[in-house]
Every structure is written in structure tokens, then in C-alpha cells.
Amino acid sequence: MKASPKEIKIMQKMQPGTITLSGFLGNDKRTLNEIIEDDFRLLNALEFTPEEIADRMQYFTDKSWNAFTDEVLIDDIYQVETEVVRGKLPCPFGHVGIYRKAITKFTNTRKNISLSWTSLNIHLIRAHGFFEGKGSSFRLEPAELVNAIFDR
């Protein structure tokens, strides 16, 4: 499918060195629409909307937020430590606002999973249903992402 003036501008800002370092959208091929409508189909199969996924990931980030680089144990199961570092980020779809640079480190204790996410990261899923491009330094693979943070 060929991308749209649209989808190219915002494909322009997410190449590395434009908003970040690394990029949005690593190796992969795929335009825009095609990476976020085959995560889309994933969710979907998974039974799972980008705002679930977004706000059990804005849940972790909020509990550990203020525990200063200090890992929290949530819910028995889960440890968490959000970094907050200097700085703020646009979203690259051009939304009004701007994200505080924060890393979430996560590990699903029962399950042995780990991940990490920014805030940007859950902007971009809840917003966009954008879990970023295959080979991007952020990119979150949305099955692994749901069998992580849901316990089920």
C-alpha cells in the first residue's frame, strides 16, 4: 500500500535523529498504516483495545513514578522502577503536548518477562495503536506486551 503526504510527514519524524536518537521505526518495511493495522489485527484477535493496553501500562509507570529509581514490587507479581530523566518528547503524529522522557522497567515476576516502555510509549499505543516498528529500539511486541502486564 502506498503511504499517504500525511503518513510520510509523520514517517519523515520518526527516522532517527529527528525526534529521538534511534527512531520510531527500525528495519521494518512496512509503511505507517501497515505496521499499526497489523498490530490492530493482533489485538484484536487477542481480545485486547490499545486503551487497555495503555492504561494497565500508565497503572505501573504511575505506582513506581515517585519511588525515586527505586524498584516497587505491584500487586506481589510485578516489579517496576520508572526512571524519569531530563527532557520531553513531541509525539511525532503531531499531537499538541509534549512527554516527559521516563523509562519504565518492567518484569512480570511469575512469568519471567521483562520490558520496558516510555511515557511516549503509552501515548503512541492508547493514541495511534503505534507500538513502534520491528527493529526499533522501543518497539513493543503487542502479544508479549498483553501475556506481561494482564495476569491472566
Contents of the next structure:
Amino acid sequence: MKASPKEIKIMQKMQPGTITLSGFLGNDKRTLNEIIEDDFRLLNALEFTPEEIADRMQYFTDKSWNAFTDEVLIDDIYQVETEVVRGKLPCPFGHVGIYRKAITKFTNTRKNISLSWTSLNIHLIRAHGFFEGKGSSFRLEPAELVNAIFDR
Amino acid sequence: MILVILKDIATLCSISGVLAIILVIAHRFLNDYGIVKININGKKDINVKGGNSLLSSLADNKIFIPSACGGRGTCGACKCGITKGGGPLLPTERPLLTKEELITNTRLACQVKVKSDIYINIPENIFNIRKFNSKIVEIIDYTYDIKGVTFKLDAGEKIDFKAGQYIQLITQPYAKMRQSVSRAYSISSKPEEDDRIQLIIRYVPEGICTTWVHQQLKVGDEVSFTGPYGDFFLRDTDADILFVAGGSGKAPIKSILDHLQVVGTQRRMTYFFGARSKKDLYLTEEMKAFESVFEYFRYEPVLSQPKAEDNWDGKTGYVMPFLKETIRDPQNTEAYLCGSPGMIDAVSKALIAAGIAKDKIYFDSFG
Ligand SMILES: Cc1cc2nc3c(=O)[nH]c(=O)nc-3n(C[C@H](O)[C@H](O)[C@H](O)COP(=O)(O)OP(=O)(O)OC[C@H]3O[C@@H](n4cnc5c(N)ncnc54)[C@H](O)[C@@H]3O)c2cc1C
Ligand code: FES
Ligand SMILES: [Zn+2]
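Can I have the other form now, the form predicted in complex with its partner chain, not the form predicted on its own?
Now the complete complex, all chains and molecules, led by this one.
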């Protein structure tokens, strides 16, 4: 599918070196809408909405926020630490909003899965259903993410 | 038949070519605002080419408004008063402006486009901000992820700053980065050493500027920056001082202490440095050495999660519980904080609960 002019504009902001060092699309050959639609289908099959996932990620980020850079054990299973760097990042969709340079490192100790996400990732999932392109350093595979953050 | 098709294509091409030319001309014409005037503080006019941001138009004229995010509309450091012109408030500005600032027509200089004459108000101290060219003369590995980098200014250049202020480091294109960005870093050296500055820079994985500093820069490289910025500096009173820092937040406090060593002080000072384990501690000997320099100074590193092999016998946990016991008179105590926004929130709350007035707690507010 061909990307629309609006999509092209957003994809330009997602290129390496524009907002972040390596960009948001990785080596994914799909258009932005294709990436979002494919992940949306995956989520549907998993019976989760982007909001539910973003809420759960925010829950862990908030709980570990109070521990500054320390690792905390949440609900006896999840080992989480959030590191905040001074400064903020804008959303590549041109959305009015700015997001902390905060990285949450997360481990589900029972399933032995480790993942990282930033405050911007939570926003991109909640507001845009965007989990980043394949090959991006911050790509979150929906199935792996759901498996890691929900205890089921 | 083929000839007819080719003729049609040629006609179409020439029509679209003409249309493209009209569009380019229209675009040029519509975006040509000519030369416009910026009036500063009712005192000085500068003429600039219209159409650029107020921030960059001023920078082109060597007037550097603070911009901790390098003009991306994310820090709010570039606020300035506009008395006339500037166009309507943009949605990108609103999240960073308070109700009061909205009423007083405070705007973000990086978002406002100068398309016609504009009248602005900026603090006089902004005229002290300049662009400096420098050469790296030293890079020290303080920890596994923190480097101290010293930049020597071009021959004859001097920087006039207050201990605690910051500069904006300007990156050069590297790897996939095709453009420059600028990022804020506190100066860690003393103002008396005015031909150079030292910065303490912590590596951020996938960070544009810190990857450049940690993986590309070497001694001898030429680097530019603008500054000095910020109102995080020591107030000239005789109040007791509490310094609280974490991570790279040690930088401005080091500058303040180095400066106090030169000018001398009788003030009672306690410095808490919060870190996770021993591998995150640095400059400990240097900070401890101040205990024999000043009349009353204590350096207290506090580890939140010391490792067994650290053999740590110092304070453990977070710094907050230790603050109250060090405060002699909350009415006569100032606190200077530098670190992550979470740490600043928590320490500010603890200090306010201990009776220190909110306006006596100082930190850089664009974290
Ligand atoms: C007043 C002030 C003083 C400061 N002083 C100092 C100082 O003395 N020392 C110091 O070390 N720092 C200091 N800072 C912080 C500094 O300005 C920078 O913000 C910091 O160094 C990071 O810059 P960067 O360009 O490396 O990271 P950036 O590139 O701006 O941002 C990196 C962030 O983006 C996230 N990210 C990257 N790619 C993606 C993606 N694809 N998806 C989602 N998220 C992604 C990363 O996880 C990381 O959180 C100060 C800041 C301020 C405001
Ligand atoms: S420079 Fe950061 S908001 Fe304008
Ligand atoms: Zn958005």
C-alpha cells in the first residue's frame, strides 16, 4: 500500500536522527499504517486494547518511579526500575505533548522475560496503537509484551 | 498511434511542469516575508529575514534565549514576553505555559514565527549569553557511564558564568545524525577558570548527544556551545546550605564548591549524594577533601542498594530521612537540588515537611 502524504510526513519525523538517534521504524519495509494495522489485528486476537496495555505499562512505571533508579519488586513477580534523565521528547505524530526521557526496565521473574520501554512508548501505544517498526531498538512485540506484563 | 500518445504525454508533462513552476513561485512568494523588525525591551531594534522562529532569528543576531531542548518545543526554557506581534498562540505552546503566562502573553520563542514586526521583552542577563568555540583538552572516565569532559575556549575567549549555571552543547552530524542538536549540561568547573569549562555527562542508551559525547568525541576535537543559562546558582546570604544531588547532578554542586573554595565561606554546608551502589559513586575523595577546606562542611554519600562486595559502612537508603536531622534552623536554610525529576520531587517534599520555605529550595526547573 502507498503511504498517504500525512503518513509520509510522520514517517519523516520517525527517521533516525530526527527525534531519536535510531528513529522509530527500524528496518521495517511496511508503511506506518500497515505496521499499526498489523499490530492491531494481533492485539485483537490477543483480546487486548492498546489502552489496556498502556495502562498496565504505566502502572509499572509509576510504581517504580518512587524508587528513583532502584529496582523494585512489584506484586511479587515483576522486577522493575525506571531511570529518568532530565529533558523531554516530542511525539513524532505531531501530537501536542511532551514525554519524559524515562526508561523502564522490566522483568517478569516467573516467565523470565525482560523488556524495556520509555514514557514515549507508553504514549505511542495508548494514543496511536504504535509499537514501533520491526528492528527498532524500542519495538515492543505485542504478543511478547502482553505475555510479560499480564499474569495469565 | 504511438506518436499521438507521446504527444499527449509531452503536453501533459509541459502542463505539469508549468504548474510545478507556478507552485514553486507561489510558495516562494507566500513565504517571503521580507525583512522584519524585532524590537527588544523597547530599546533596541534588529532587522531579520522574516519567516524563521523568534529563537533562531535572535540566535542569528547572537542573542541566545535559553533553550534546554534546542528549540523542539519540549522544555519551556525559551519563554519570553511579547508585547506586540507574534501571531496567535500555537497548540504546541499551550502545554508549557501557566495560566498566568497565558494572560501576560508569554510565548515560546522556538515556536513563534517572525512574519511581521514583533516587540519582545527579555531579561537583560540574556545579553551575556554567547556562542563559544572550544577544543576538548581532557576526557575522564568517572564511572562506567559518566565522563568528565573539559572544553578549552578559543585563544583569548573568556566565559562569564555563575557557579551552578548550564550551557547548551551543540552536536555535530555523526552516524545517522544529519543535523545538529543541542542539549543542556551544567558546568562542573569553577567560574574563576574562565578560559575553559568542564561538563559531567552521563551516557543515555540511544541518546543523540550522549552517544556522540561518549562514543565519538576525543581530545583535540572542536566543539561549540552557547551559554551560560539558568538561575540555579548560589544565593548570596549567610543561610545554612543543604546540597542534594544524584547521578550527573553532581556537576553544578562541584562548580559551586570549587568557587566557594576560591572566595571562602563561613556558611554551614551539608552535601548528600544519592547513588545506587558503589560503582555509581565518583569524585568522592575530592568532595570529602572539602571537609578540611571549609569551616563546616560534610559530604554524605548515601547508597540505596549497596552490593555485598561494596563493604559499605556509610549511610544507606534514600537521602530524605537524613535531611531533617541536619537542619539546624529551617527558617535559615537554603537547599540546592540537582538530579532526576523524581528525586527533586521527593526531596522537595521532605524539605518542605521539615519547615524549609518552598522559595528557598532551588533547582533547574526544566527537568
Ligand atoms: C538544565 C539541564 C541541565 C542538565 N545537565 C546535565 C548534566 O550536567 N549532565 C548530564 O548528563 N545531563 C544533563 N542534562 C540532561 C541532558 O540535557 C540530556 O537530556 C541528556 O544528556 C540526554 O540527551 P541525549 O541527546 O543523549 O538523549 P535524547 O536523544 O534526547 O533522548 C534519549 C531518550 O529517548 C529515548 N528513546 C530513544 N529512541 C527511542 C524510541 N525509538 N522510542 C522511544 N523512546 C526512545 C531513550 O530511551 C532516552 O530516554 C540536563 C538537562 C537540563 C534540562
Ligand atoms: S527551546 Fe525548548 S521549548 Fe523552546
Ligand atoms: Zn502522540
